[in-house]
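Here's a solo chain for you in C-alpha cells, the form predicted alone.
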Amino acid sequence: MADVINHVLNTMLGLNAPEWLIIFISNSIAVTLIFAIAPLQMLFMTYFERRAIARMQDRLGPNRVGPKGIFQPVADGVKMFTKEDIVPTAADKMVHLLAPCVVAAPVMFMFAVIPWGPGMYAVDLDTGLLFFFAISSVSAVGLMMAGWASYNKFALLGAMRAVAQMVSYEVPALISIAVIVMLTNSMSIVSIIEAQSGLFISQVDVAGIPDLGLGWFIFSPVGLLGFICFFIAALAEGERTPFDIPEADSEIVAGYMTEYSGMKFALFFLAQYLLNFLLCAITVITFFGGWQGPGISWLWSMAVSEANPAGNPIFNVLAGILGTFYFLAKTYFFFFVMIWIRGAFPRLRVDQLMGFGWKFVIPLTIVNIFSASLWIGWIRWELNPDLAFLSALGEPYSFARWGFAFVATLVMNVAAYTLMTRINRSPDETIDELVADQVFGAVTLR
C-alpha cells in the first residue's frame, strides 16, 4: 500500500510528499477499509448461513425482506439498534457493559495482520502469527466477564464452558501452527504465504519448482495432519457445531449471552462471526497459500514494489484483485464447511469435547511436530559422511529427498492416527460392536 501511495504522490504527481505522510495515508486507508469491511462480512455471513442451512434442511430460509431475503441482515441490524437494553437488577452493571466490548475489540485488532492480496495488508509484523493468536485469547476474559456479571447460573455455566473449551483447544491449534513456523522459519504471516509458492511442492523445500502459486503446505503429510487438527480446534475456538456447548440452547438457554439484549447481544454475534471468518482466513493462510494462486507471481513481478520500483501500478491493482479473489474464495469455502458440519452433526457432550481434545487431538499434533522435525532434517540437512542414507538421496532441497520425506512422514502420521483411534475407542463402542458381532453371527449361523 505504501509503495503505491508513494508512486502516485511522488512519481506520478511529483508532490515530493514526506515519508511520514505516505505512511499516515496508507495506514488510514487500511484502517478505514478494515472497519468498513468487518461489519459487512458479518451481515453477509449471517445471511449465507441461514440460507445454506435452510437448503440443507429443505426449507426456504429468509425470503421476505428484499429479493431472496437479501436485506434480512439489515433488518436484523435495525432491530438490534432499536431493542431495549435490559440489565438484570442484581448484575454488575459496569462489567456487564464492558464484557461485549472486551470480546469484540480483540477480533477487530486481528484484522490488522491479515494479508488480503500481494502487498495488501495493514502491517507485516515479524511476529504476526503470535500476535494473531495472542490477541484472540483476550476474548476469553470477556466471555468470563459476561457470565460472571450477569448473576445468572446458566450464564456463568456457559462462560465456564467457553473458557475451558478455548483453553483446551488453543493448545492443539498452536502446536499445529508451530509446524508451519518450523517449515518456514518465520512467524510473519506475509512470509508464510510467500513460502507457499511453487507447484504442489513448496519452493522452500525443492529449488527450481515452477511458481504457479500452488506450493501449499496442505500437499505434504505434515501439513495435512496439521490442517485437520487445526481446523478441528478452530471449530471449538469459534464455538461452531459440534462444539457449540457454551451456548447450548437445549441445556443452558443461551450460555453467557442469556442476560444480554439489543446491541450488546449483537456485539457478541459480531465478534463470533468475525472470529469464525478470521479462523477460516488463518487456515487458508497457513495451509492453503492465502492469496497464492496461478497468475499472481506474474502480475506481481511487473507491479510497483521494493524489488521493482519502476513497475506499473496497474499490475498492483490486477494482482490485488486476483489475490483477493483467491483468498476470499478459499476463506468462504471453509466457512461453508463450518455451515455444512453444523447441518450434519449433533452437539457433543462436555466430557466428549474435553476428552477428544486432550486424548486425541493433542497427541496427534505432538506426533506431527516430530514429523515436521524429520521432514526438515531429511530435506535440508547438509551432506554428512555420518548420514550415508541422506547422502545417497542426493543434494539438500532435491526432489529425491522430498519424496523420501513425503513417504516416511505419511507412514508415520497414518500410523499415529490409527494408534490413537484404537486407544481412544470408548468402552460403549466396544460393547456395541461385540453385541453386533454376536447378533449378526447368530443370524449368519441360522
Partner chain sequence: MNIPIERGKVVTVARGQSTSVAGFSLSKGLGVVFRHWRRAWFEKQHQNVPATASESAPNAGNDKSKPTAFVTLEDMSKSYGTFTVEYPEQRIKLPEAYRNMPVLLYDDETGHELCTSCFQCQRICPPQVIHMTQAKDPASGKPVPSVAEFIIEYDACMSCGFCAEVCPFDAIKMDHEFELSTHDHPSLTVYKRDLNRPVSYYESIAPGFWAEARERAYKKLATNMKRRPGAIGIAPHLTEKITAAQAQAAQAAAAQAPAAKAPAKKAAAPRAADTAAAPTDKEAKLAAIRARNAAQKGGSAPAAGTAADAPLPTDKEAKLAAIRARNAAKKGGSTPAAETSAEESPPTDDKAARLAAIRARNAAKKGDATPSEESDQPAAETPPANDKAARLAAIRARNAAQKATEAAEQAADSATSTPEAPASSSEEGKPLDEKAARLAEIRARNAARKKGDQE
The other form holds:
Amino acid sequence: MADVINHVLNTMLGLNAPEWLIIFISNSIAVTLIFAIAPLQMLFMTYFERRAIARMQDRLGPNRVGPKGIFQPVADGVKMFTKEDIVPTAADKMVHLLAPCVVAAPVMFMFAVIPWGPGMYAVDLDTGLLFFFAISSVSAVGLMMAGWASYNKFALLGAMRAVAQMVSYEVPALISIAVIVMLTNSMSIVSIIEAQSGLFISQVDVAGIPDLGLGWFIFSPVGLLGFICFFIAALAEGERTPFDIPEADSEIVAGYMTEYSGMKFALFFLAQYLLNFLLCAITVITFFGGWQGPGISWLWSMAVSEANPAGNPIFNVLAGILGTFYFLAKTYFFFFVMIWIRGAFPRLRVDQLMGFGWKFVIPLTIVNIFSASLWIGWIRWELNPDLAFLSALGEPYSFARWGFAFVATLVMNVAAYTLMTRINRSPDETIDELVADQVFGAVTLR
Amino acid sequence: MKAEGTMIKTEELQINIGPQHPSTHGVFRMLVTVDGETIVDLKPVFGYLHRNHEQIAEVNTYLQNMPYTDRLDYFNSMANNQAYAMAVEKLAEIEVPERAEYIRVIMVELTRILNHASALGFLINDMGAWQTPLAFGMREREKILDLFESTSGARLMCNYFRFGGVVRDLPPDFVPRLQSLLTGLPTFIDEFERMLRENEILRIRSEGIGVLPKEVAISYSVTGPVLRGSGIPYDIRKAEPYSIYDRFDFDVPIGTVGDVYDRFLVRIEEMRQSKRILEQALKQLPDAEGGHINPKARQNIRPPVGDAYTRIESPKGELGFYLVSDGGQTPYRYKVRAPSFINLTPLSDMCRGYKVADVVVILGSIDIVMGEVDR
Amino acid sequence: MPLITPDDLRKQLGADLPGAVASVHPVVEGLPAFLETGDLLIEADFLPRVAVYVRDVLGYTYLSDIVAVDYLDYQLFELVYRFYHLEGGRDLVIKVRVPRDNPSVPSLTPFWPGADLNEREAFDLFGITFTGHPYLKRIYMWDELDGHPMRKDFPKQGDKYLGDES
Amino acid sequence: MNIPIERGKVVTVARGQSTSVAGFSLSKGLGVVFRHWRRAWFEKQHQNVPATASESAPNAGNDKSKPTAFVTLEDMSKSYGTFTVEYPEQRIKLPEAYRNMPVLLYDDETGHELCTSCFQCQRICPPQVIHMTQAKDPASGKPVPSVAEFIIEYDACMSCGFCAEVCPFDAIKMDHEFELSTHDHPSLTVYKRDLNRPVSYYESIAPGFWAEARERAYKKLATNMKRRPGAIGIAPHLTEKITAAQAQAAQAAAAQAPAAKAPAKKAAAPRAADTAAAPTDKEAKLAAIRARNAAQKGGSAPAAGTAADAPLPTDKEAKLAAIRARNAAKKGGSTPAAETSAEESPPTDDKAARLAAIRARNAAKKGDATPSEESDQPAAETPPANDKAARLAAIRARNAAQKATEAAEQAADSATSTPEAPASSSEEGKPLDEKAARLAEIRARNAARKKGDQE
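Next up, the form predicted in complex with its partner chain in place of the form predicted alone?
Up next: the whole complex, starting with the chain shown before.
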C-alpha cells in the first residue's frame, strides 16, 4: 500500500512527501480498514453460517429481517447492545470485565499480517507466521480469565477445557506450518504466498506456459498432509465442531461464556468468529496460495510495485480486487467446510480430543516434516553445487525427479496415516473389561 | 477413579447438572461429584415437574383421565392412551372391535417411529451434533404428527382412544398418506444410518459408554430399548401379546454389549420393525370386522370392584396402568408404571467412572421424558 | 411360557416357606368384599424371602412394579409387587398388607436395585417405611413437607404453607 | 378373519467394523448433509394448496394485508427439500378433525342457540372450566331449554374435545382458531357472546362433520325452539335485531292498541315474579327515560343511549325502553349516539367481576379518546364471590367513573351549544359497590352541571 501511496503522491501529484508521511497514511488507512472490515466479516459469517446450516437441515434459516434475512446479524447486534449486562455477585468484577477484551484484542492484531490481495497488507513482517500464532495464543489467557472470574463451575470447566485444547492443538498446527516454512525458507506471509505461483506441479516451471498462480502447496503430498493436520488443528483452535468442547452446550452449558451477557458475550462471539475467519485465511494462505490465482500475475506485472515503480495504479486496483476475490472465495469455502462439518458431526469428548491431538495428529505432522525434507531435497538438488550437473539433463529429468519425489512422499505419508489409524484403533475390550471399574450398586448379583 | 500414584492432591467438585440445563430433557437435576472431568458420584433429583398425576386421577372419572394420560409422556400420547384404555377395558370387561384394534396398533406403531426418530436425534444432539440428525428426525415426526392431527384433531395431546375403541374412524385420506409415508421411511432410516452408524466420532463417543450388562439390566428392572440393548429379547408384544400383536410378523432386535451404541442400533432397527408391522396392519385393515368403537361400550363407566393391571410395550419400555376400582365413578387407585422413571434407576451406576460429557449421552440413550418421570 | 397360578404358588410356598402366606387379615377381622383378592397375600416379614424364592426357584427375575394402595376405611396399606418371567407370560403378583398406623415393610432394594425408585416413591407419597433401604429419602416432594400426599386422608384443599385460605 | 400367526425372531443388531478406510466413514455423513444442502435450494416439501374462502376467513389472523397461502404435505414420502412453513404468510391446512377451543353454535336464520344447557359438557370437562346457567322463563320462572350464560375459561381448557363429543345437541364444537394469545389474561374467560358462532362457520371449517350432525341437530333445535318463550335462546348480539323485528311486526299487527300500554302490562308480571331482575329493569327504564328527556331538551346535544342487551332473564319492557330511547336520541340529536353495552350478566366469580371492571375502564378510556361521544358509566356489578374482589372492583369502578367524569367534561367543552349536560346513566348492581357507583354518578352529574353553568 505504501508503494501505491508513494506513487500517487510523489510521482503522479509530485508532492514529494517524506517517507514517514507515506507510511503514516498507509498504516492509518490499513488500520481503519481492518477495524471496519473485521466486524463486518463477523456479521456476514454468522448470517452465512445460519443460512447454510439451515439448508443442510431442510430449513430456511433467518429470513425475516430484510430481504432473505440479510439484516439478521444487525438485529442480533442491536439485541446484544441493548441487553442487560449481568455480572454475578460473586464474580471478580475487574477480571470479568477484562476477559472479553483480552480475548478479542489479539484477534484484531492478527489481521495486521493478513494480505488480502497483491500488495494489500498492513504490514509484512519477516516473522509474520510466528506473529500470527504467537498472538493467537494470547486469547487463551482471556478464556482462563473469563472462566475463573465468572465464579461458575461450568465456566471454570469450560475454561480449563479451552486452555488445554488450545495449548495442545497449537503444537500440531505449528508443526504443520513449519513444513511450509521449510518449503519457502521464509516466515513472511507475503513471501509464502508469492512462492505459490506457477503451475500446480509446484516448484517446477515449464517454459511457454504463463504463470497461472496455481502453485499451491496443497498439490504436493507434503502440503496435503500438512493441510489435513493443520485444518484439524484449526478446527480445534477455533472451537468448531467436532472440537467445540470448551463451549459444549449439551454438557457445560456455554463453557467460559456461561456468565456473560450483552456486549461482553458479543465480544466473545466476535473474537471466536474472527478467529475462525483468520484460521481459514491462514489455511488458504499457507496451502491454497492466498490471493494467488489465474490472472493475478499478469495484472500485477503492470501495476505499481517495487519491481515496477512506473506501473499503472489502475492495475493495482484491478489486481487487488481480483486477489481479494480469490482470497475471500477460498476463505469462505473453508468456512463453509467448517459449517458443513458442524452440520454433520457430533463432538468428541475432552479426553478423546487430547488423545487424538497428541497420539494421532502430532505424530503425523512429525512424519510430515521428514517427508518435507525429502521433498525439498529432491526438488532442489541442483542447489547443491556437487549435484549441479544434474540440471544439465534438462526438463524430462526434472519432471521425473518431481514425480519421484511426489511418489516417495506420498507413500511415506499414506503409510504413516495407515499406521497411525492402526495404532489408535481402540482395543477390542470385552464387556467384563468395560465394566470392570463399574460398581453397580451395593448389590451382589446372582 | 483417581489416577494412582499422582503426586498432586486434587479436590472433588460438585456440579449441578440441571434442573435448567440444555440436555437434561426437561427439568431433571443430577448432582454430580467430579474429580477433574471424571464422575465420582451422581445423584438424580426428581420432582420438578411433579403434579401428583395419580391423585388428580383419583378425583377424575375414568374417562376424564384419558386426556391426562396424554400429558405423561407427551411424545407418545397414543401409547399412553392405549395402555390406559386397556386397563379400564380389562377392569370393566369391555370388548374392542377388530378394526379398532388395528387402528390402535397403527397409531401406537407410528408413535414408536416418531419417538425413536426424535430420541435418536436428541441423543446425537447430546453428543454435540448441531441439530442436523435431530432436524431429520423431527421432520419425520412432523409428518406423523400431521397424520395424528388429521385423525385425532391434535398433534401431541391426541386423546384419541376411548374405552372400547377409538373416538372416530380414520379419515378417508389417511391410508394413502400413511402408505406414502411408509414408502419414504426407509429413505430416512437408511440415510440416518449412513450418516451416523459408521461415523467414527459417534462410535468412540458411544462404544463402551454406559454399559449395562445383562444381569444388571434385569436386576435394575430397566425396560424397552435399554433392556433389549443389553441383550435380553424381552418385548411385551412378544412376551405377553396384547391387542392383536400376535398377528404380525416382526423381529425383536437386541444388542450384545449393552452400551449406548447398542441402544442406538436397537432403536434404529425397531423403527424398521414398526414399519413392517404397519405394512401388515394396513394390508389386513380392510378385512377387519367391526367399527371404530364398540357401540355397547359406555364411556361414563362404573367398573365392578377389583383391580387390573395392563401393560404395553410403549416406545420407551413397559408402560403399565394399575387401577383399583371401588365400584364408583372414579378410580380408587391409579398408578402408572412409567418406563422412563424406572429406567433412570441405573443412571448413577452407569455414569460412575465416565466423563461429564458421557453423562448427557448416557441420559440421552435412556430416552426419558420428564412428564412421565415426575408424573 | 411359564405360568404359575396364585393357587399353585400358594401351595408351593406353603410347603417351602411355611408361615409366609398370610391367612388372616392383619387388622380387620373378616375380610370385606372390597379387599378380597385372588392374588397371593403374604406376611410382610417374609417378603424378601418370598421374593428371592420367586426369583431363584421359580425364575421370575424381573420385578416390574411396586404399587402402594391406601385402604383408609380398613386402616391398612396394600403393597402390590409384580414379577415377570423373562421368557414371557403373565405376571406373578404378591401382595403385602400392613397396618396403616405404622407401615413398615422390608425393602427389596438390596435384592433388586430396580425397586429403589418405586420404594422411594411409595415412601414419599404414602409414608411407608422400607426397612433396609439404603437411601430412603423423598423423591418428588420437598424434604420439609409434612404428610404424604397420596394418602386418602391428606387434605386435598388448601395449602398450609400459604395459610388456611384458598 | 383368519390370519396365520407368524412370529418373528430375535435379531442381534450388528455392531460390525467400519466398512471403509478408517477416517473416511465421516465422509458419508458429510455426503448426506451436502445432498440435503444442495437439494434444499430447489425443492420444497410443502405444496401450496388453494384456500377456499371459508378457510381464509377465520385464519386470516390479525394481519389482513398479507395474503395467506395454505400449504400441505401431500407427498409424505419425500425427505429432501426445505420443510419450513413460513407461518404468518403460509399456514398448514388444518384437517377437519382439528380441535382447539370449544365454541357454541347458533342457527343462522333464527338466531337460536343450539345449546339447551343440559350440563353434559360441564360435567365431563376434565379441568372443570365450563360453567353455565340455565335460562328461566321470566313469566313463570320455570327453566327453559336454553342457556342464560355460558362461560369457558380458555386459559385452563386442555382442548380435549370431550365437551363436543358428549353434547347431545351438537351445540358445542371445537374451533379451528388457534391464535388466541393475548396480554389480557382475564379476557381468556370467555362468555357466551364471544363463544357464539353461526352454524355456517362451523360448516365451513368442518363440512364433513357437520353433514353428519346436521339433521339431528336441527331436529332437536326445532323441538327446543318451541319451548323457548320470547327472545330467550337467541344469540345475544342478534337479540336486538330479532326482537326489534319482532316488535315491529307486533306493532304493525296490533296497530289499534296503544303500543305503550301493552309492554307496560307485560312488564308488571316479571317485576313481581322475578325480584332479581327487578333493579336492572328499573334502572334501565330510568336511564332510558332520562336519556329521552335529555335528547328532547337539548336539540343537538349528544344523547347517551344504553343498549341493555342483557342475556339474563330478559325483560321486554327494558329492551323496548332502550330502543325507544335510542330512537328518540336519533330523532333529537344530529350527533351519533354512542352505545356501549354496560350491563354485565351475572358473573359467577370474582374473575368475572374483575373483567367487568376492566371493561368498564376500557369503556371509560374510549370515552376519553373520543370526547364528542358520550360514554355512559358501566358500573354494573353483580355479587362478586368475595369482598376483596368486590372492593377492588368498586375501586376500579370509581376510577372508571372519575375518568368518565373527565370525559364528560371534555364532551361538555366540545359541545358548544349545549346548555345542559347530558345525563350519564349508571346502572347499579348489588349493594356492595352501590355506594361507589352512585357517588361516581353523582359526581359526574355535578361536574357536567358545573360545566353547563359556566357556559
